[in-house]
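Given as structure tokens, the chain that follows is alone and in the form predicted alone.
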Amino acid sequence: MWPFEKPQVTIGPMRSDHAAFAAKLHSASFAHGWSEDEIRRMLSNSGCVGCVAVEPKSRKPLGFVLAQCAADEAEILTIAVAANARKLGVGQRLLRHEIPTLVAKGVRSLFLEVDRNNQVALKLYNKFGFTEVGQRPGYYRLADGTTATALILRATIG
């Protein structure tokens, strides 16, 4: 049983209804964690699409990816995954099922940022193509008051 197997999972759209987990989840998963309130003023938005990873039994949520569209192009605002989950292949699996969604909606190029060094993350990123296009230093406060670099990362997707 996981964690030490990879879980089953379901992913769906997200939806306003999702935004206390989601919330609960990303203040977990960074050091300035988004709220309820702001998550479901994204969801509002018309070029805001995102998915949710549940475990089917249980219905208990294990993550969640959030993008903003612009014409051709978005931007995955954030990507999180509950820690018990980590590693266990849930981050793969929403970008699996969120990148066919934008290429529907005539995405061609996927952009990101990502600290320099979320190791784990960038191993991700880089399963789906993304390359480093550039560099935001400081961009990041973290939970000890210190700083760190941003890489902006792009992928053509469609």
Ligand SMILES: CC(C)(COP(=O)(O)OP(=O)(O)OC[C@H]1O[C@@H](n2cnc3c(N)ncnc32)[C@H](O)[C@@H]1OP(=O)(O)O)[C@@H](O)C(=O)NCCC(=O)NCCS
Given for the second form:
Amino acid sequence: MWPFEKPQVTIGPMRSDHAAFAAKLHSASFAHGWSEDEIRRMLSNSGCVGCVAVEPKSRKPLGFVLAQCAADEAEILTIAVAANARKLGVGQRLLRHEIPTLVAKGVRSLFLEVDRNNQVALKLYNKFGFTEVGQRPGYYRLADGTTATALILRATIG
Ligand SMILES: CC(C)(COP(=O)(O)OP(=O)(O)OC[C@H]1O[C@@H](n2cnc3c(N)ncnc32)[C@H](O)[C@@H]1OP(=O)(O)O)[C@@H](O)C(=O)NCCC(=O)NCCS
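Instead of the form predicted alone shown above, give the structure for the form predicted in complex with the ligand, please.
And the full complex, kicking off with our chain again.
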């Protein structure tokens, strides 16, 4: 898609009209996708904070991140970048926008779960200071019927 340079992206708040794109990208990225309705419901929860990365010229959405706040803690529910836009810094841009937005809402501790084999995601989270605080063996059911351990990561952001 961008063979010679990193994509220009703008990051903005995620709205319910991004749900169709997000459901499609989520289903393409994970063994168990979320429907458009599920994503709309999440977005309507108070304390749900989402960001979308958009290619400015085409206005095509390239990725999104969704988090749920509860008092001074929040959980990243999901983050995904379109396959043809990965490894170009879009995931980092999303977190660089999402984290200050959460801090502005009073969040101090940010949690997430990640498959222990997801090296790309682990590298990304490592850059943002996440460290392991627990494990859930057998948490993920993979498309081939096997299971994988979830690592619980935490970062102090405020
Ligand atoms: C995880 C994901 C969101 C990262 O988004 P991205 O836009 O590809 O990430 P970035 O380009 O910002 O990369 C962040 C860091 O990850 C690492 N990285 C990215 N792609 C990599 C790859 N294919 N192999 C190894 N490391 C990689 C790099 O260290 C990069 O930092 P760098 O600047 O030093 O190169 C994206 O790969 C994705 O959507 N994956 C599928 C869904 C998923 O697994 N989500 C996480 C669930 S917990």
